[in-house]
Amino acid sequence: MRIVVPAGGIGGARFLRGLKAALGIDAPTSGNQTTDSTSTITVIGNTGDDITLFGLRICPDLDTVMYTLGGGINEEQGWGRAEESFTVKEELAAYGMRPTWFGLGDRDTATHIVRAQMLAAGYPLSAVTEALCDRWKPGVRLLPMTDDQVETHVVVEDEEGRRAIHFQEWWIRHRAALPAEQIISMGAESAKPAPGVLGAIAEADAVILPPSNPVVSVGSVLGVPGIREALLDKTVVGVSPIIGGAPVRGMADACLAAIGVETSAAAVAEHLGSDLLDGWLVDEADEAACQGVEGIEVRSRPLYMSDPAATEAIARAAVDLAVELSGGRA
């Protein structure tokens, strides 16, 4: 099978390694190909989430898929660096270097310089992605939504007045608390698909969305022009971020609530449309909710990632739902 997968950060990555064991892709050989398995996956990363600081060009979501299939992610966090260690951030800060609530750490550091250094030459981020991953060997094809510049910002209101605050800001300071009035994805009007991504997904069996955030994760992949057009055409099957009303992780609702939209499974089916989504993979506890849901094959599971086993049912669920709907040419 070819699978293409548009996928944010920790939720994404560890679906993925779910779906690798799925499907047999177990030992990468270089960069982003694998030969050990006849099926392939590739990952559509979003890149909305990127922010430029001191000088360095942070690209939190690739980077997570990057190091949790790669075998180098903290594990108990699901972000960042395994053994890191923060003396960059603390040289940082005694110098008074802004903004302190952003803390990288030193291995992250590394991975960001050489990113700074071959987009300061000339690279687009898509090759520079592939030669980070020459390193650690993800096991899929990782590409960037765009080489284009996106990034997501969110108006909030508080004693400083009405303003718009990068969604990282908002998202780790002030760990969404602020209310969104809106989220804004700055420069995705103008943004191009990256090279290879419209043609992975031309030649895709299927499309698995995994449970990232739908608005600010796959949403975003979803908000460059020609993606979505894209896969309008292909079995599309999803994976509900939502379990019962609240988000399998982080802070899913207050982007839901900026857009008005509902926290609850049926109501990010009918957000993502019928006309996206073949398929709707959802926990058990919102099997009877997402019963009038029309236009699209609602199935059930346990949904919770709670080890690798259950992670990797998870994905062969969502992968025979794919092939159940292409009528077994998946």
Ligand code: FO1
Contents of the next structure:
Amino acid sequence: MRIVVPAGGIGGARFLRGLKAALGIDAPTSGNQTTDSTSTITVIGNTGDDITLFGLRICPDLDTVMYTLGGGINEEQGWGRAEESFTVKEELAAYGMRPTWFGLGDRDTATHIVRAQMLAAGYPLSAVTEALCDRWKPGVRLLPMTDDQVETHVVVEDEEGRRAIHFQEWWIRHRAALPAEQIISMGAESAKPAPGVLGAIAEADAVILPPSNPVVSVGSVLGVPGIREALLDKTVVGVSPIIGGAPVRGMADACLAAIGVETSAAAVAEHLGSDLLDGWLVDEADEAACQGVEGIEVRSRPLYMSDPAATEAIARAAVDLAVELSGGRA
Ligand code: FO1
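Alternate state requested, the form predicted together with the ligand (shown: the form predicted on its own):
Every component of the complex follows; first up is the chain already shown.
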């Protein structure tokens, strides 16, 4: 099967680990991309979280997918490298460099230097990502949603006045606690899908929306002109990132509030749209509340990705629903 997964950071990356297992795509330890499995996964990674700091281009969601599937992620945190140190960060602060709120790890910095160097040499982000994945061998094809610069900025108001700040500042420094009046995908209107994105969607047997943040992760990918339209022709199954009326992790509720969407599995499905979603997997806690969702096949099952086996089962259920809804064509 050829599966396309528009994804964000931590939740999406963890789900992808389960999807690889469900499709029999090898674990990274073996080093090769896939084993006997004839299935492939193409990830369309969110680049709206990207930020330029200290002359380096940092791509949190692409790196989180690459490290998680490549075996280098800091498992408890869900982002950044395992066995990390922060000497460079400390030295930058000693020079009075700003900001100091971003957790720039030493090992992670090597990734940003490679990326900055290749971008400066004129390589597009998609080529940079491919080069970085040559080392990490995530076992999926990881494409940025676009090679153009798209950044998520958040309009906030506090004692410093009303202003737009970068998503990372809102997310990390303010823990998304500053009410977001507006979430803006800067540059999205003139962005083009990265090479390979529309082709992967056209060839896909199914598209799965993982339990990533529906606004700033999946939403950003769908906001690149041409991507959402291309998905309308495909069988699309989503996995709810909201369980029992609350986000499983991260601060999706703060993002949903910013766009006036209720924090519920039903509201997120309706926000994504019944023209886009064919199927929607929800936790049993949300089954009753989703009865009224029109035009989308809602199925319920335990959705907590509590361990690898649970995550694999969720991914398997999403694939099975896609096969069922595509009339078995997938
Ligand atoms: N998230 C934090 O909460 N604190 C951090 O200091 C932090 C640093 C960081 C560095 C590199 C990276 O790839 C991700 C990082 N994240 C951090 C996560 C980042 O904010 C992502 O955008 C979120 O995971 C949302 O997807």
